[in-house]
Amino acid sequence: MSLATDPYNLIVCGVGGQGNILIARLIGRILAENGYHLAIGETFGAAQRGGSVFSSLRISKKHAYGPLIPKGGANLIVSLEPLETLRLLSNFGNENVVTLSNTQTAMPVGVLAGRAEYPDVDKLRRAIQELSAKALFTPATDIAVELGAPIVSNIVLLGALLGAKLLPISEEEVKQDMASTFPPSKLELNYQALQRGIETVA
């Protein structure tokens, strides 16, 4: 498998505490691997408040780029938050780029505080399909709740990237970086979480 075009513009974006720069430093990790160039930026935000959160990742076979993706350059925008997605549509999305979304929302800090109202889901729904050549969405945190731990969210999202094959990296790849990453005790679960997620999208 190889990438859709070069350079191959990848956002993960969510909010601060869904682990989202986890998984984009996983897939750039394999990617290198891999023989790709790779450059990542990541933008932090009011993370430690929920604020939003994204890494952007820009990969190539040829060269190296710089890690910025240009306004309206992105390929694919894999996001732990639904209006994170409209977000970073706003700002990189395009007629040709696909989206990946978690479906459970997680409520801004400005909506938590009373200064601003969360968008109707449906109407957020249609809003990123109508601006996404492709827009796919999965149950993460849904998954993640049944397999008692909510924090691999991020790892149910990861794997139905894996599932929508999107990227050229594999669910053997990603779980020997996860034997070198997480502790022992913490392998299964993460690898039920992967494989659930694979099957919500294969």
Given for the second form:
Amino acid sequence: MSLATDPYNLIVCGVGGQGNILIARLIGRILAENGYHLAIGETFGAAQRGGSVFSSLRISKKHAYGPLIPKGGANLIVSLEPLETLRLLSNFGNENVVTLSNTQTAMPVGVLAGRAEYPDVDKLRRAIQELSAKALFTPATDIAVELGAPIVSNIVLLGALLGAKLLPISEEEVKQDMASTFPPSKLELNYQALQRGIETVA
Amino acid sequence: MSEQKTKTAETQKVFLLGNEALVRGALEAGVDYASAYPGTPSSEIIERLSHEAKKRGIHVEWSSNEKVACEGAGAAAVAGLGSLAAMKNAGLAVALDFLTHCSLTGLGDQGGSMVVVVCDDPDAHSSGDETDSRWQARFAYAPMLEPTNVAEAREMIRYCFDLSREYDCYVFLRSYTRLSHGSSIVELGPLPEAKKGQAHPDCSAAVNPYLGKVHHVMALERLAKIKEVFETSKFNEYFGPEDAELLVIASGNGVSCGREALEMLGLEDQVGLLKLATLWPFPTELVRARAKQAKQILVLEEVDPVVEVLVKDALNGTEAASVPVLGKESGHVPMAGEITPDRALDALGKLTGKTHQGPGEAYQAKLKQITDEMLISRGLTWCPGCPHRASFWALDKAVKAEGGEVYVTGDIGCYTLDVFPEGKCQMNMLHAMGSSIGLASGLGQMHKFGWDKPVVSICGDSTFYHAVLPGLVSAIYNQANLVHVVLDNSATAMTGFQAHAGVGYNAMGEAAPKIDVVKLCEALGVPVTVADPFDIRGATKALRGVMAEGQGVRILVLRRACELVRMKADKNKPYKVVVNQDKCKGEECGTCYSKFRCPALLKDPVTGKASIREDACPGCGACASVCPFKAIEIQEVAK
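Show the form predicted together with the partner chain, please, the one above being the form predicted on its own.
Full complex below, order starting with the chain above.
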């Protein structure tokens, strides 16, 4: 599988604490091993917990690009939270963008406090569909909760990304990377999460 | 380090964060001594080095502030070692007092070297300002280089150590958020044998800047020599045709943004791009030579027009003096914020008439309509279970009890979140590290001018050691009337839990002397009260008590470990917290969810009553004492 465009611009987003940086770096490492030039941009700091966070990946066979994606320039948005899909679309969306979103919402503090309203979930889903050439949704958190570990939602979503065959990386490569970077005691759970994610889309 | 070897292992290519690439380069250069005070986006440098410290015999420390860090690194260089000090842009201001002198003295004659890494934060992603440290190189008479990408960062910091050793001066390496917190593939060089450098401080010689004027001249002569080296530095590169009429001069993040914009507009074969990585002393001859054939020059950089001003200066009086130098001062690039591919596209579009085809109008209209209707912000607030939320709640109560006329000065740390809409908005004035007490010590004299309301200054424990201590001593000595509150959560939480003088361990995680804030304050001879913020009534009472005392400096330590520290130490929640639905008055009250605003509390959309998110609730129980109807109940959890 090769990339649809070059450079290919991937965004991995979510809410601070959901593990978007982990999967962005994992994808980045594998693509780098496969000979792609790669740059990842992240900001961390005050938005670490509960705030909007995203990583941008610039993938190319030509040369290493800078970490910033031009406005309206995303090829693929992988999101751990549906409102964050919309937020990233607002800056980087275009007619050809593909999105893969977790269905589980994470409420901003203003919503919890009853001072703001989270958009109607069905309406939000339709909006994402309307703004994406192809919009995939996966209940990553529900599956992670079934596995007894909400923390692996990001790995389920990564599995869905593999299942949807949106990037030139394989399940085997992901597992190899996990084996060399995750604590051995957590591997089985993460393999399971990955498998369940693959099945949701395959 | 979180480096991952790639398949082409023989070339040792790894995927690294910019700060990790700087660490790798420093290790390859044989760094012996490294010091810093944490600050985003610089913190990972010392963190990663601390992992290597023991095995490679390097001294790595979290110093109490940036000036101390630089002084330690300076001393190590004078002793003949290779040293590194790291900081964010704001920290450089703290360190400059020493660094301006260090440029005049040089590093002694023991062959040491010193690199000062300054990580700017264009766009102020996690900073109170986006000040541009590049001006400071000229101010401090020190050379400065700026990498344009992660791979270059590794190579360049190695070179900075060599340059420092050869010219007997410390060297600035300027990083920025998109480099420090960007990752890319880096080709590694060999690591030297892990062995401690041999320290040889020369006890026979004085290293001091006096006579300042003579040393000033020597520093200028040194810079003139380095300028010659920079004129032909391999780090400055030219891309594009030799006869380009439009020349882009770019530095730092501007290089990748400029190259991408040229590529997107199909202008690579027509427009030249001069990448400048040696910023000070400025390679004027190189710029003049490239400017000769140009009809227009566009400068792409962030944040301030530093290169732009230097280019104009370089061309002044030459045959290229009439070539327009465009950029920030001409309005082609905004004067604030980071440089982006879009800003580069805009600027090039204005000059060439070429535009990039973005999303179509119909798509953009739809996008605008949907996002206007649906997109809400996430807001910033303290974590569930954060002691600061309780502390500020108590402060709010105490201030209200005083009729609202209390002046509160804040400081830098997680508690700064108070000023955001989801905080309590108690702080009236907020500036630099340590400014809480300095500002309060001024306000604490205002009774002489007819203003006699309570003054409260607030800092955290890490900030206390960093810059509050001298201000506190000054306030006590000058008999300012103020209450100083230390929010002691046993952590430098905002930047990622780096060790500090109060936690009992050092940068490597080894046991270290624990300097107790309470004992230290008591030794200063002023009254010290200690309270627990989670006992909100007790904390409020303590605050009112110390405010009522009215005279001199009074200290209140609100002590409770950061929730993230507690979670690591103790997996069990202290309490199970439940809302008694019969007692809860719902929207009639809403105190807990709409005013206390712990993210683990929510308003049930149907009943309007309070509800606890089990997954988010850390079981601190602070909300129980906030509920006016005692509807939030806490149950002890069996250990």
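Values in this document were obtained by computation on a predicted structure and should not be read as measured data. Numbering follows the first chain given and starts at 1. Here the rigid core means the biggest group of C-alpha atoms that line up within 1.5 Å when the two forms are laid on top of each other.
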Once the core is aligned, does residue 115 move its Cα by at least 2 Å between these two forms? yes
